[in-house]
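First, one chain by itself: the form predicted alone, in C-alpha cells.
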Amino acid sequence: MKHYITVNDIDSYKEWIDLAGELKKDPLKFKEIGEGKTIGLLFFNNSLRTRLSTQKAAYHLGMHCMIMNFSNEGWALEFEDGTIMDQGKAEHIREAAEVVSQYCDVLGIRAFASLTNKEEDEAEMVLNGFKKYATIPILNMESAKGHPLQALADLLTIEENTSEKKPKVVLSWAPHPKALPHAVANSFVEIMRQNSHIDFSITHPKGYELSPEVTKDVPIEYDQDKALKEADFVYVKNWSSYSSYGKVLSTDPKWMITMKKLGKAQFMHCLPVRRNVVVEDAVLNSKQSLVMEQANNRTYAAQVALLKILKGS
C-alpha cells in the first residue's frame, strides 16, 4: 500500500482487524520496521487524539516524528499552478511538498474542511496537494472529506464488543451550535458499508443528508426513536448540511441522546463532544459508553496504517 487517504485503501478488514488486535496484545512486535525512518505530521488544523495516537503509532514502528502546525508555523501555502504570487501566499505546494519528502519517510496530513466552498472542498487541495507533488506515502489524518484513522478505529471497538453475527449500528446526528464537517461521518459511513455483516442505517432530521456518493443505498429514518429501536450500538455525531453546504439548519435538543433513547445499546462518539448539547452527561459516564475505547484504538488504527504503508513502500 502506497497510502491510507480514504477507507477504500484498505485490502482486507478482516485482516487489518486482526492485526490491530495483534497490535494491542504486543504493540513493539514490529519496532524494527521503522528504525531510521522519520514521520512527519503536518497539522493544518487542531487536534489531540490524532496527534498523540499517531505519534505513539509511530514510535511503536520505532519511528522518530517530526510535527508541524502548518497554521501558525509554515509559510501560507499556494495550491494553484500558473497562479502570481503577488499577494499573502509566500510558498507554492510543489516545492513544499517537495522539501518535507527530502526530510521525512512518510508524511500524515490533517486538514478540515472550510465548510464555505463545497467544490473546493471535495478537491480536497491541501491532501491532494500533498499526494500530487511528494515523493514520499501519505497518512491522511483527516481531511475535507474523511477520517479515515477515525472510521478503522470505530470498527476495530465495534468488533471487539459485539457477539452478535449481524449488530445493528445506527449513525445518529446531533445537535451542535457550530457548523461541522462530514468528515467522521462520511468515514464511518463507507466502513459500515462495506462490512455487509452490520446492519447499518442513519437517522438524522430532513436536510442533514450526507453525500448520496457516500450513503448510497443506505436507510435513513428520519424518527430518530424508531431509528434507534433495538440498536447495539449507537454512533453520534454531528455535521453541517450538504446541500445547504455548510449550514446550520437545526439545533433542535429534542436529539440529543440521552439514556433513555440509548436503552441497551452501547455509545460511540469520536471526542470531542459537547457534553449535554449531543449527548448528556448520564451516558457518557455510564458503562455503556465506548468513547475511550474508540480513542484507545485510534493508536493501533493508525499502527496497522502506517505499518501496511511502510511494508508497501
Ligand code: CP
Given for the second form:
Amino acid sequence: MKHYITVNDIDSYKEWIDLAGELKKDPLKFKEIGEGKTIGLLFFNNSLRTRLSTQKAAYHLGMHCMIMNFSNEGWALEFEDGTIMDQGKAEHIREAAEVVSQYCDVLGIRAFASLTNKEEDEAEMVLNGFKKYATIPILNMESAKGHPLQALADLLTIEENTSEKKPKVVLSWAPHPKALPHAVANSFVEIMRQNSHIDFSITHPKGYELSPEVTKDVPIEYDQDKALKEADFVYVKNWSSYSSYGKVLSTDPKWMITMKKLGKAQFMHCLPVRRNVVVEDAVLNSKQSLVMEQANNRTYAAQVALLKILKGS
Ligand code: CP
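Could you please show the structure of the form predicted together with the named molecule, as a counterpart to the form predicted alone just displayed?
Below is the whole assembly, all chains and molecules, this chain first.
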C-alpha cells in the first residue's frame, strides 16, 4: 500500500481488524520493520489523540518520529501554480513536499476543512498537494473530507464490543456551538457502509444531510427517538450543514444524547467532546461509554496503517 488516504485504501477489513487485534496483544511484534525509518507528522490543526497515538504507533514499529505544528511553525504555503509570490506566502508546496520527502520515509498530514470554501475543501488542497509533490507515502491524520484512522479505530471498537451477528449502529448528529467539519462522520459512514454485516442508519435534523456521495443508500431517519430504538451502538457527532456549507442551522438541545435516549446501547464519540452539550455527563461517566476504548484503539489503527505502508514501500 502506497498511501492511507481514505478507508477505501483498506483492502481487507477482516485482515486489518485481525491484525489490529494481534498488535493490541503484542504491540512490539514488528518492532524491527521501521528501524532506521522516520515518520514526519505535520499538523495544520490541533490534536491530542491523533498526535500521540500515531507517534506511539510509529514507536511500536521502531520508527523515529518528527512532529511539526505547521500552521504556527512552518512557512505559509502557496498551493497555486504560476502564482507571483509577492504576498504573504513564503514557500510553495512543490519545494516543501520535496524537502520533507528527503528527511522522512512516511508523512502524516492533518489539515481540516476551512468550511468557508466547499470547492477548495472538496479538492483536499493540502493533503493532495503533499500527495502530488511528496515522493513518500502519505498518512491521512484527518483531512477536509475524511478521518480514516478514526474510522478504523471505531470499527475495531464495534467488533470488539458486540456479540451480535448484525449489530444495529446509529450515527446521530448532536448540537454544538461551533461549525464542525464533516470528516469524522464521512469516514464513519463509509466504513459502516462497506461492512454489510452492520445494520447502519443515520439520524439528524433536516438540513444536516451529509454529501450524498458519502451516504449513498444509507437510511436517514429525521426522528431521533425512532432512529435510536433498539440500537446496539449510538455514535454521536456534530457536523455543520453540507448543503448550506459550513453553517450551524440548529443548536437544539433536544438532540443531546442522554441516558434515556441511549437506552441499552453503547455510546461512541471520537473525542474531544463538549459535556452536557453533545452528551450528558451521565452517559460519558457510565459503563456504556466506549470513548476510552475508541481512543486506545487509535494507536492500533495507526499501527496497522503504518505497517501496511512500510510493508508496501
Ligand atoms: N479524535 C481525534 O482525532 O482526536 P484529536 O483531534 O485530539 O486528534
